[in-house]
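Quick heads-up: it's one chain on its own, the form predicted alone, in structure tokens.
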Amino acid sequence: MKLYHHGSSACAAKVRFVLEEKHLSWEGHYVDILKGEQFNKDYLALNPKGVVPLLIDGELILPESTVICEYLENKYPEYPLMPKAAAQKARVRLWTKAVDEELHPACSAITYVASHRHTILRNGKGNFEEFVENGDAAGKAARLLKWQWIQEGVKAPGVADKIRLYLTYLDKMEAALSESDWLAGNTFTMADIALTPYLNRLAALAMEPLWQNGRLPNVENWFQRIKARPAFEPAFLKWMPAELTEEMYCNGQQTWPEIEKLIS
């Protein structure tokens, strides 16, 4: 298997820790996304949407960190992620479904105007045309966004409701594991992968002080069991540049402030 992967992706890192919870073998191809190779010619070929992750199983070649995910655990059934009761499932994909359509557009919001924009724009990648225009019609609108997160910051039009909708996701986290060992039950199940990246991305942006301090100490207990997984360093830290790594932790030391005033 071959998976077309950055490091700072939430998405990317979803499918790379399944991969090593599922103890399965598959060959990195790095897509740094803060240059803007994926929008190479080449890559645009795989993913018209130009955005990773991407998996390529034999002939199959898919995109969507869920649907990989999906694909994955009824492909290798071995170390299952997913529990065999209908009622667990539907937990379980409870969370997934959230992470799709609610926690995953906060996350990249937080993300770009915390960090990424200061790389981006120092990388001088082009302008709004050549930005916006890049990949195919489908992923359009979510670049236009991209594009005024990279420009405006936190001030950015939507970006504070964001972020307040990225708090309510870890009260409801501390909510289920105050009742359980794991997110849906007392079994690490996809439900725990699905949020991982998410909890680990607000910690590279410096943003540990929303769980910590006995704010939240469910999400923090759970969140220390995570990193204690073996397949926690290869799945996030591997990948994951030195110097990216400083970057992002410094510039949301910086941006830490304004996200403070927000929520406060």
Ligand SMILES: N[C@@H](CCC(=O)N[C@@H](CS)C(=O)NCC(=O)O)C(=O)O
Second form
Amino acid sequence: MKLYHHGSSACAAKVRFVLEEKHLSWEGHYVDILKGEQFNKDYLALNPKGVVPLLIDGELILPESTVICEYLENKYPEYPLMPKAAAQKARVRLWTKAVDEELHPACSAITYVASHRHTILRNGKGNFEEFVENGDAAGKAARLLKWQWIQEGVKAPGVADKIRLYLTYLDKMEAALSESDWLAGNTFTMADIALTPYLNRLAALAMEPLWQNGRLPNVENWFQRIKARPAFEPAFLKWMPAELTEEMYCNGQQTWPEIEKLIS
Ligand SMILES: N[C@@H](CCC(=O)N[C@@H](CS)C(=O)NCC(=O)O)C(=O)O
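Same protein, the form predicted in complex with the named molecule this time rather than the form predicted alone?
All chains and molecules follow, beginning with the one already shown.
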């Protein structure tokens, strides 16, 4: 299997986490989305939306991280990540659906306004026409939005609401984890996989104080247990270039006061 991915992509990290938890071997194709490589002609031929991740398994070319994770679960049932009981399965799906519909778009906003905008502008992708026009027409509205985040940062329209929405998920996680060991019950499931990149993103942006120091003890404990899993290092840390790790942490620290003011 080939996975087209990027170190800092939350969706790609989710797929890598599944691959590692299931002990599957895979070949990585790194697409540097901070240098605009997702808009290269060859990549757009595989994924016209110009986003990662993308899985290729034989004849199958599969975009959409949640669909990829479900495909891997169905094709490789060993090391199961979905519960058997229908009700438990539904609980997992509620988390993964929320990630696709709410948390991921909110994560893109905070990541771009807090850090990626600086990297992208430095990398020379500051050309509006080029950035917005590349990729298929259906994704244009999303690219326009992203361009606003890149140009205007924290002050871009709608950013405060997206960040507030993101942070409500920390409280939802705390509530769920006060009832059970893991997000959808007492076993580690795809729900835990799906939420991990979003906690890890806030940590990467130096925002761990949001749950540390007794603020959200169950979230803190959950994230410690997640980080202790053998799959965490190869899924998350291994693919983050050291300079990007440092840059995101510093940018996050510098932007936090502005974000805090915006959402308070
Ligand atoms: N719904 C898609 C979202 C994919 C997505 O937004 N990928 C981001 C990285 S997490 C990306 O490639 N961004 C590059 C860009 O928008 O230019 C999925 O779950 O796979």
